[in-house]
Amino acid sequence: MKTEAITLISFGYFEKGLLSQIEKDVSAEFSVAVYTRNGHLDLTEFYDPGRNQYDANRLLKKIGELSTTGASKTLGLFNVDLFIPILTYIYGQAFLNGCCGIASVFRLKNERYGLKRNDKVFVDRFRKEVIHELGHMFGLIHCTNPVCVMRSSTYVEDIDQKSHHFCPNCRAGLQYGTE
């Protein structure tokens, strides 16, 4: 079944205009309809007090339960600090060739690192992370091209160095399904 739409579900507060900008950017990059809606989820069950973070694996599973079926991809958007057991933190996570993923803005703002606020940099980082996680959902693995959006990012500086576009190899590898 051919992918017909991408749904971005906002779980929490995001600055005015941010989600509409991300929606436009995602639609342009994937050439499919993108919809944004608000979601409500009690995040306390995903909180790990020992780490003072939220369990990304459990959140991803929950988004999978909430996602629409059929030819749609669903990405949950959060403003909490995410972790998986083998990493100190992550920006997002998705099922490879799956229907769902998650991304968080928590570690994307300059202020988090003692730097001056820069909304342009923040939006650019978030755009890249959303497109990156959706890339996994469309069948892509991490890329070695330093400017490809599918390049793995350990630090925000890594995010800043890449583009929000797919390199030619990754673009060719996107799996939209069959008609």
Given for the second form:
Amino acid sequence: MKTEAITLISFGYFEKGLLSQIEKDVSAEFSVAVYTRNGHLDLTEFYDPGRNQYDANRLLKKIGELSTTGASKTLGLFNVDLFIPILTYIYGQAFLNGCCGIASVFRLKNERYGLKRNDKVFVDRFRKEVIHELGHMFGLIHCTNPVCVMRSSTYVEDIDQKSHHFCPNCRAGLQYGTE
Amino acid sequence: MAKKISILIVDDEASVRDSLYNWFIEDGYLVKCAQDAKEALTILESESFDIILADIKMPGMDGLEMLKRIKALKQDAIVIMMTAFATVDTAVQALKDGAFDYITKPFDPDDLSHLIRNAGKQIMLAEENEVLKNKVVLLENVEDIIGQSEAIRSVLQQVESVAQSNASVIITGESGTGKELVARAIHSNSPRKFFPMVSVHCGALSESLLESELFGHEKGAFTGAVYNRKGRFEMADNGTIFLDEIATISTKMQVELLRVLETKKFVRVGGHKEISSDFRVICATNRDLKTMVEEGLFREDLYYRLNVVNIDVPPLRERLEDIPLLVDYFIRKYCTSMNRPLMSVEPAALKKLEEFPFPGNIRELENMIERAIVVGNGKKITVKDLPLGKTIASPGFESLSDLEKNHITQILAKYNWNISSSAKALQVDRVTLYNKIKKYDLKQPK
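What would you give as the form predicted together with the partner chain, now that the form predicted alone is on the page?
Full complex below, order starting with the chain above.
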């Protein structure tokens, strides 16, 4: 029996219905219990004025500290622009086979690229990013299958190319805790 | 499964190391980190990495100095330099010192992925290059074995697999198929290649001559032995002895040969001193040795001693697709040796060649092409330049009368010596057939 549970903690404003939709999709993909709750953090301490972005490494550590007992996997959801020192931006990151991760919607919206708002596309991208980061937390590395959700994505167009499902190989590689 | 690429990250900033570590781990690479150049060089003394990703600006030894030291240790190491303080000068210097590439922090995720993928390709190409180089070395001296057919590729594969061992090899195949070339290829690709391959044509020598040839002789051993002479086994010390037409050796020689193969020791004809020689034996025959063993014509123990590996060289008629390549090869060979411009082959002539049975195999084809170059117009080999009406070699029959005698005997046997039916089949009249029977002294079996 799987002992895992996933907790999604949102920080900042997310549109009504978005998180419940994501919760449903994640639950369907991982077949484990998923809980969603709001979190409160003063994000200014993670802000880097030099880059005008938020330090994803420090946020990741913070999520680790906030992980609730009983929830073996905790993913922090943000709507700020994330960076790590070596990269100009990231959509999210997680510890491989670890207990915490983060994902941001900041760069997933069409409007950011001067395109017409498309909520359907946005939700689709977000669910893929959340499932992708959780995949890392369940022990998966990047996959070369073009439609697998674990395929590495640099641009939103890359995210659009893949599905929100695991390929058979990745699905078989998901490392659940059992009792 | 493809080999996992290993990456060593060298950066004094823990956050950079951690970020890169996580990024590469998620991509499935094997990753290790060092916090400065000194630690990196210590790690590199005991471990090797496919890619080294190093910061330029580090306390103590900087990245450029470390790059030089890594390159001194391993010339082909792939080192990617990174820095947050990019200047053209440092970039140029890094590349001059042998860096694979140069990247400015922070970099676009796509740039990093591209860079690592390119480095991965470089590693793959270098490894492929190494494998191909080894293959080239392994298959040296096989350029005379021309062909792309499945049959000849299978022979070359067997050559490759048997060359490194010390096993005895019997090469079977019809006359003119290139058995000696195969033997030479085995020798040239074996650890014995720096020592001689000594060939003995057993069929061309009488028993006593063969004995003297193989074992050598002492001065005065027989009339004409005016000085000591090394035998072929002695000459083949550390190398290979190639015994062609092994099926023709006498029973006495078979016994002698078996003893030498078992002990690798022998005595020269007329001598007393035992001589040792470390040789590998490769034999060739166009006969079916197994049948000869069954018929008691060849010693079974010698057969099994020799036949550790059997390579069967296919006749030309079983590798027709190689004919154009062989024709091209022989044209080049003979046009060059005759100082003539390269000739081509008329398509109709090539087609005729491909339809010809070639009982004399490649040797016959080679002779045919040589003749066509001599008699041809110097530009194109045409059908009329090729003696396709008659076969040059016909195994088993030396002369036309031998062929005629054999054919008449076969026809008479087929028609149970009924003269009328046999004459009709042979398309001659009965008188002619009677004359031939008389001429060849043919007698009806009782």
